[in-house]
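Okay, so here's just one chain, in structure tokens, the form predicted alone.
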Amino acid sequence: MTAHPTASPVAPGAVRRRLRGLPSFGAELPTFDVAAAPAVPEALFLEWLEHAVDAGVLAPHAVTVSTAAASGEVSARVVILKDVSDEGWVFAGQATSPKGRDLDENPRAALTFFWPAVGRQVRVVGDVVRRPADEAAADFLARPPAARAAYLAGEQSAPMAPSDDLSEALAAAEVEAAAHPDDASPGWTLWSVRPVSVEFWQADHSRAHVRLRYRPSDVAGEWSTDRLWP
């Protein structure tokens, strides 16, 4: 662990005033007609995703994955959404990473998409299952060579020793990946969130934010919806 000098003191209230003055959303926000929403949340998410792409939102497929260990300690990190269908919302990572360990102990997660340029947020909560190993292998091999090398260079989230050289590790991993282009890492894992709740949130400059929540109904494969107070 590296020691750092003590930060200079901040004037009382300065950060609060700065934060309150920051802009939150784009000048022009889309509307959200809940009466016209599709019957299933996946369809509405894909509509919103394509709108975000057309609006120039960077990395609209980036999602914050929140997990909790058996101890109750909560962690969150941003990853890339791999797929979405009626079978679940899929993301990936190393089985022995902190999120992998959390999901082994407590197989539930929350996903949060936030697109401030269009004032939209999507929240997904549900149970998590591992996807089959062949799907994980195919996903790993579909990654760009540099991404595969970065994964192979070291154990994700593990501390680096002072003697570790990232450039050397990446170079060695690139050679290894190039020598075995058809070998998938057995630790690469796909997880699928099977929602018990999906909420769509549309910002409004007058604070009349529109929120629509989907939850599974008593009929298999169907959803019920609720309009929520802002």
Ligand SMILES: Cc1cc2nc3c(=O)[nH]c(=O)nc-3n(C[C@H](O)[C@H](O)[C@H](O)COP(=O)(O)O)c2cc1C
Given for the second form:
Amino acid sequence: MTAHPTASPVAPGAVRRRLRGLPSFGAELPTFDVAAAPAVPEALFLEWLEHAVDAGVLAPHAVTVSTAAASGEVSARVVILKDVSDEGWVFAGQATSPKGRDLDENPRAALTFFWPAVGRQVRVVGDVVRRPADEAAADFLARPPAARAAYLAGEQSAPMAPSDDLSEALAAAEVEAAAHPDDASPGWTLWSVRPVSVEFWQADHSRAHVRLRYRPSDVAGEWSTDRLWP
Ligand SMILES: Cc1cc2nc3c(=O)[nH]c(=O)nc-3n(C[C@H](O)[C@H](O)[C@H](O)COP(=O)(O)O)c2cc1C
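Next up, the form predicted in complex with the ligand. The previous block was the form predicted alone.
Once more the chain from above appears, this time first in line as the rest of the complex follows.
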């Protein structure tokens, strides 16, 4: 572990004023007609995702995944969304990473998408299941060699030793990945979040933010919706 000196203090109130002055959303915001919302949340999510892509939102497929260990300790990180279907919202990572360990202990997660330019947030909460190993292997093999190399170079989230050289490790792993293009990695894992709640949030400049939450209804496969106070 490396120790660092304490950062110098800034003028009292300066950070608060700076933060208060920052914009959160684009100047022009879309509207959200909840009466026209599809019957299933996946359909609305895909509609909103395409809209975000068309609006030029950077990395609209990046999502914050929040997990909790059995101890109750929580953590969150950004990952890339891999798929959305009846199976849920799918993301990938290393089985032995902190998120993988959390999900082994407590297979529940919250996903949070935020698309500032269009003032939209989508929150998905649900049970997490691992996708079949052959699906994870196919996903791993479809990744570019540099991405596979980055994964193979070292154990994700483990501290690096001072003697570890990242560039060297990446170069060696890239040679290895290129030499074995058909070798899947057993640790590469796809997780699917099967939603028990999906909430769509549309910002409004006059603060009349529109929120619509889907939850499974009593009829299997169907959803009921609620408007929520902003
Ligand atoms: C835009 C972006 C995309 C990322 N995509 C992934 C991903 O798909 N899978 C992954 O394991 N980590 C991804 N990461 C890195 C994670 O945020 C995180 O550092 C890593 O998964 C380790 O998290 P953990 O220690 O909580 O397991 C991404 C980071 C960013 C900023």
